[in-house]
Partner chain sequence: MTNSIGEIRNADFLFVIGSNTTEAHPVIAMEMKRAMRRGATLVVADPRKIWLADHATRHLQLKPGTDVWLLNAMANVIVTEGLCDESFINGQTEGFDRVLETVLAYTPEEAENVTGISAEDIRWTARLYATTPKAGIYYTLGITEHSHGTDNVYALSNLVLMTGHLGKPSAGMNPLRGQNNVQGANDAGATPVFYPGYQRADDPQTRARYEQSWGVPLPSTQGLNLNEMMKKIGSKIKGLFVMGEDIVLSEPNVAELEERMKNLEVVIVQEIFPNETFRYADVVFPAACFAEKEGVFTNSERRVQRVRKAVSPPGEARADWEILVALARLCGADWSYNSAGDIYAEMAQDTEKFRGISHIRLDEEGGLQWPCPTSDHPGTTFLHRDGVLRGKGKFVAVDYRPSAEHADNDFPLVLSTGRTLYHYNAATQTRRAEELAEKQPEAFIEIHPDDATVRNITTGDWVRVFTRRGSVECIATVSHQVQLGSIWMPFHFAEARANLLTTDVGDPVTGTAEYKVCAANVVLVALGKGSAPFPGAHFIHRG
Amino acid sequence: MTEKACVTLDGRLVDVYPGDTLLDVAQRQGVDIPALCHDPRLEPAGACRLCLVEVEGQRRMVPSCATPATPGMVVRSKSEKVNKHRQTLLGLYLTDHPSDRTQCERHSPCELHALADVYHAPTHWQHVEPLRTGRDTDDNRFLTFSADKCILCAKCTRYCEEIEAASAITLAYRGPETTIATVDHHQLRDTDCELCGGCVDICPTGAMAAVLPTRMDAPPRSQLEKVRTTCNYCGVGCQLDLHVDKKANHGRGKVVQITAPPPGSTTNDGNLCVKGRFAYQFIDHPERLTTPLVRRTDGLLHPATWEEALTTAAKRLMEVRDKHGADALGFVSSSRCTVEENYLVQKLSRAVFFTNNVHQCAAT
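Can I see the structure of just this one chain, in the form predicted alone?
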């Protein structure tokens, strides 16, 4: 019988599987190792250096996100040396980062500030102005970049290259002037950018952010209610997290921003398209119908209750079937509906009105 492969993590013997990194092993055991540049969908980069741990026999600490877990390793993730490293590194990050956490997190959470609180990082070190340049000339109406919040973790550029295969943004310049840029400083709409907004979701500090919440002057995301729902733009069934200001619109509520659920938790694996993420202004459009309408004897449409509208529709459909036969009816559903909704439409057609005249535009 083959002996299990194991490593010793903080004094405990834990299992190791082929392809595991030290961070994978730690997360599976519920051991919290901070990492600002890590995402399970991306190849490890070891860019932020925050996930460094001690490995017995190694002269220096190693990045747990990029170090393969080798059987027999003895790993320490919570030693005094490791904790001191995390405090110092977080303190250094904060020196050219917005110091006012409330202002920094106005529209996007900042993992840097959150970790600085957890590890008691020094906040009194002298602040220096960042040398990174922004993209003030880019008037994109969906995405914005705040250079002073960027920590150069490269998650956005790696996502753009590895997940979207667009490579619309990249790291430019060198040293402290390194920043996020486009080829020849083109505006995003003039690049291969698909405006998916994945860079917004994946950014740990809010340097990449959505424009719409900023224009709304909405409350911070921490004050919004998160509601899980299904995207209505196609039949794939992507899941969305709506961030809702419940007090807006005289208590009726307002969707401030849409984000993707965490990677690995839903069908879309943390990804969204431009429509799913940004095209939600229709919810509060002044011309949107907010109540059912029924055409009465005067030939005009009048507001009605849902019960009246559904009863009227059912009655008229039954009248047509009884007078002209079931095949006088036809049902058309949409590829924007979910599979479950389209199933119900065909069931209504065949089981209730006894006609096979049912179609859905994606079937052509």
Given for the second form:
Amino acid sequence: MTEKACVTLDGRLVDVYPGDTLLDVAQRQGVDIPALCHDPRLEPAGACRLCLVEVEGQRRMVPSCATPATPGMVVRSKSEKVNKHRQTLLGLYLTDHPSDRTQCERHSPCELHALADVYHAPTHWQHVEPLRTGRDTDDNRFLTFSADKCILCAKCTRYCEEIEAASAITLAYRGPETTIATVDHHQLRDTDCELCGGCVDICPTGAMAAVLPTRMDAPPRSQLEKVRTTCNYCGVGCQLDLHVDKKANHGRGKVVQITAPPPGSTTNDGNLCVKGRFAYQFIDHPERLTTPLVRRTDGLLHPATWEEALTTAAKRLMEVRDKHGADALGFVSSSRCTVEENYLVQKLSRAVFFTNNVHQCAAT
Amino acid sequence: MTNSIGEIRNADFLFVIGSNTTEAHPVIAMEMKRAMRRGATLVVADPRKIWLADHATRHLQLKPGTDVWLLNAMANVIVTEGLCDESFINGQTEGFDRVLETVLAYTPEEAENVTGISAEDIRWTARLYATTPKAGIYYTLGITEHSHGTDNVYALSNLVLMTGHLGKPSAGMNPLRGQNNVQGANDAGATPVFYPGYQRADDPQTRARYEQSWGVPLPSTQGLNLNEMMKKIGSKIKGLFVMGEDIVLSEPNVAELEERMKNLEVVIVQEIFPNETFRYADVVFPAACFAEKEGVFTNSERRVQRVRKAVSPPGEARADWEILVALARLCGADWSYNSAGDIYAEMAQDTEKFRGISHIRLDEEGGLQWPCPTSDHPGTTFLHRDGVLRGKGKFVAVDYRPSAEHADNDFPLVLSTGRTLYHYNAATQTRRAEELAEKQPEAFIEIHPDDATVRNITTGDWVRVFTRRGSVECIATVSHQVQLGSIWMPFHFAEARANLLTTDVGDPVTGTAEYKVCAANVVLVALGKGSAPFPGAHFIHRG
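Having gone through the form predicted alone, I am curious about the other one (the form predicted together with its partner chain); can you provide its structure?
Now the complete complex, all chains and molecules, led by this one.
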């Protein structure tokens, strides 16, 4: 008989399972340990030092994200020492980070500012200009890197290596000059980068950001509405969060940015590709069709009312059926449209026009 | 897919054939790469050196259209080396003897001559596939878009059945759907052979049930599939209703199709952007895009997920379902749906697989994977868990049939078409994203360095690609991605329509056209500036 493995966390005896880190145990218990460099998809890095906890018998605090939970451990995640450490560390991070939170969080939330608030981190320490350099000459239109916001947690470079396996970005230089660079300092679009934009979603401070919302001069993220939907490109069915400026386009609304739902919550596990994340300008493109068209006697398509278009279509389809029989009609449905719409096209074909000539492009 | 996307990362052996996963299903490719990082073995079988081949343990670069030879030879190794799952074959399948008999003739040595893959590689792959419990097969249009596409699928499923790699997590047969709602469109019965939920249209009982449910008599004549429909346009087909497909860009051999289109008496088109098919349209309905309407899409793993309205459609554009309801009512139907949820409810009610799914449940629980027969059923992560669904897994012996066209003196190259990472289908959406248009602005053809040299072609040159059916002009990319004797081009670009080149010979069962193999040639038209058609290290570094 094996005994149940346990550790003591903040005075409570809790279960541990093989492979658990101290952070896994805490998260399962709903104990909040702040961490800026942790992501369930990545191997632990222990880089940000924010998740340090006290373990009885150990002289120094240990990073909970990278420390295996061994049965019998006595762990303190809420002690005065731990809190003091968090406060000081967050204060230090803030010294070379943009101090105006509203400005910093304009296009994406900043976890550093949020945690600094929670832990009442000192904000009055002398500001120093970071020595990290950005990529000022990189004029790609997808992704931008603001070196001043970067806290070097390396989530972006690890994501690029461990999840996307492109390794297009990397940590470069040493000491205070350490920064996020592209391989061989190429322009990003000339690297192996597949433009998945995972570095944007995973970045805790908005240092890695999408260019488009800025180019659109979009309102701050806080004023946008979030709508969860399904991507309209390939068959993976990634879930998307559309960030919508409801007032734009004369009240029609405008999709300002697309992000992935948090890892672990949907099939795509926090990941997206270049199309799902960036190819949304078509939605309010000026070439969109805005009115029905009917071909008139001059042989050209002209704008028409819905009534004229629908009546003409119905009449002409029924004429062909009456003249040549129902099987002279063909209905091409679309695997780009919804299930409901496909259901209606086959019902239109079978129940209204009496033919099984209904299909769509579906080769797999 | 018999498995779910989330199971991929736990697979120990991945056999990816005819799927350019990194470019066509990037997020699934991420899962495959995660499996690799865990220590899984990845074998990519593809005529092209696709990006995923860089990550693969081995790349089997077969000659286009020789899939049946490769797969039957793998089966040959499995049966002759005693690697079959005898108890699965005996208990859960039928028809194995015929397959056994057939594959004995497909020795790895002979296969090497036909496919170009070494007998050693075939043996190694077959052994590892058969002996790894969590072994999954992943395929896409590289398998199906052939005149022997159905044979390819049978040959794959024979491998699955003889090794018993079915009904378990991370082990199964996984076609990756190319479009957001290929699965859902078929689920909904937008196919000549099935009513919703794969109930056969030629089954009188099914028809009788739907006649009762819909309150109208229903047709008993067999319907035409898309390939047949396109071939009979102007002759048997006199009127066409087209929703959301640019047929004269996307269908094969479009030059002939366009000739026939002129003989149609009526063409109704429902679209979000002007397209090539408009030239033949009598009426055009402006539709809403995915971000402007309610409904569901069903993904490759049978997961039904909500589509939600985030913004309003432009101008007078309406959701497709609203247009369809209005049109049907004018044609005498008494449809009275008030929402997409109403329509889904009607479909689910008559279909056991979906009966437990509703918009309300999806809003509360997120996605649900069918089969989901009752409102308290949790959905089905992987199929065939409790034995093969149709009772007995059916082996189907297949013999190699060559592709409809092969390289000859006049057309010495084999052309395949496909997708790229940066664009999607007819690119009506992706080319309107300035960033993507900039990353990959124009059509191109990939040609092997040796084939390029004899034609005096270098990267960046303007070339003409031609087949028996037509020709297009585009930029050349000299690349090791394609093998000697093969060329490859994307089908996204309206100004260089790859489907002026492709053949409309279809698979005898599905009608799916042979987009992946036709005989072609390339000639130099004008010297270029020597730059690649679009930047990106995948091309620059590999030459």
